[in-house]
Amino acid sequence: MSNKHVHAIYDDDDKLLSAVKHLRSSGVSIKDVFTPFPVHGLDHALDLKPTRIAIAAFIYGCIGLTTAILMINYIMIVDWPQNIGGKPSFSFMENLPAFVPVIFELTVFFAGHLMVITFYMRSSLWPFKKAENPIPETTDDKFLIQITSFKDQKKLMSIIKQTDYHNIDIIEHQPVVAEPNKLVNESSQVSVGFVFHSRKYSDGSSNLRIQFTKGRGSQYAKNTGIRIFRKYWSSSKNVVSTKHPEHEKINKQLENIKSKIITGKEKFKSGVISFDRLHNYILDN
């Protein structure tokens, strides 16, 4: 039995936030959201419970405070009392003003370090752990909504298409039956989408590029030869708006490219084209 996941990809944090609100209001259950940076208001849109790390920080601070008091009392009062500057005072309370810096630093030390350890343990993060983000672009400039539980795929797709999405991927996981002496290719999935070059020309226009991604680590981008202003681009339909003076000509080029993307991905899956040469098939005239 196959297990399908739907990945709705966005190229702007405002579009993502609006999409999350729309999906939740439509009754869609969101499994997770991947972003390259914290998005203000996303936790409220997802109705996430408030973090309890502040409670843990208070407890860790109390542990540090107690440790500091017991340690410095034993060292300076019980075990080795000293006559400093001709002012002997062999009680903790009399020396308390001098002990404040040590007590404060240990309180902060325990709270800070144990908070970090708790965060990594709670998040299941440890050295050399393999990344779990579905696509590498979520560490750069893309935002992804992962939906794993749904009954009607057509209805779900129609709801997502009402948002200003960049791309939609349907990932189908098939159970793998282990066979002796047979290796399973985990990088058979390839994603191809339109992106703008981060560098703009002096007039404000940018090169429209195609980004190729395989698995979780291999990625490169190639120019399509189309240079436009971003305000004319519709990311939900991957077309140039009618406000552009040459929209018919450019959209005809884009339709040709999009049809080649579909056939190119099929050729890659069948092994006819390698990932490094996929752009040659799509962009060569």
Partner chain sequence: MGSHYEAPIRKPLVTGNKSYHQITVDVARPIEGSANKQWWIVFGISLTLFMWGIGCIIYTVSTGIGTWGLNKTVGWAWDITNFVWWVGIGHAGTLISAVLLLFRQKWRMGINRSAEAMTIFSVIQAGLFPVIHMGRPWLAYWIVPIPNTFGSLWVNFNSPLLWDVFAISTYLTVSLVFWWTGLLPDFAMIRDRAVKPFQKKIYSLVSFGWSGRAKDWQRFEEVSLVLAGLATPLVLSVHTIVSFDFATSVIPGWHTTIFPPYFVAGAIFSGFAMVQTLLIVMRKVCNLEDYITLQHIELMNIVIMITGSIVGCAYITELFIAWYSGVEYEQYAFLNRATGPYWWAYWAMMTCNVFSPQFMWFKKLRTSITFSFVISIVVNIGMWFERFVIIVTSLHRDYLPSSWTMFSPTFVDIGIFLGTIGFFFVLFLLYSRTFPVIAQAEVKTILKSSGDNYKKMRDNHVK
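Please give the other form, namely the form predicted together with its partner chain, since only the form predicted alone has been shown so far.
Only one chain is given; partner chains and other molecules are left out.
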């Protein structure tokens, strides 16, 4: 059972918080929690240790302060004292007021930058780093509790089901990042989704298209023949909102296309139709 992960997904921060408390009091060990925004009180609920990054920032500031003092003392007093407007050029302390601005700026510079670098390193954030949130919706409106070590799956399920959950995913091995806005997330290489044509008609509407993607490389899009205003489109459900005067008719059309997409993908999988011909099957009536 150890290679199984359980993802308890919530659609509200308050539900998540009470679920975390419930799970922890029931003895479930939580690996991680992914949220779209900082949830107030979550670190206490998870018993996270307070971060020491502010202490680090203080130390970096002290380093900056020292560096600035040493540098200015060397440059202005030791290496090449100059007579500037008769100011006391042979004594650091007497010249200090004029050095305060730069000393202050360097203190802030060191504290700010080194702290941010520390944060990026500790939280492993850098360009080309791959994101690790198990489902993409956790940056939108879903909250996910990741549980990786448990003995009795049934018992765990019953505990999670006592909370106000939205969904439970059980994942074998490492979680795979799923693509959003795609109708089907199965292991088949082809994905099909709805997009809008980038050009708008003069009245502001645009053509709804179907985009076919194979693997990473090949992609094309075909018009569905449906032309609507973007504001009526719900990209999460792939339907037209009820505000559209003809929403029933269009949604029926879409229903037909969606079912054809599913069967079309099956046919592609079994090799009946090729990727380039997929649109003929889906869009020809």
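Numbering follows the first chain given and starts at 1. Take the two forms, superpose them, and find the largest set of C-alpha atoms that agree within 1.5 Å; that set is the rigid core. Everything numeric in this text was worked out from a predicted model, so none of it was measured.
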Legend entry - C-alpha of G112 off by 2 Å or more between the two forms on rigid core: no
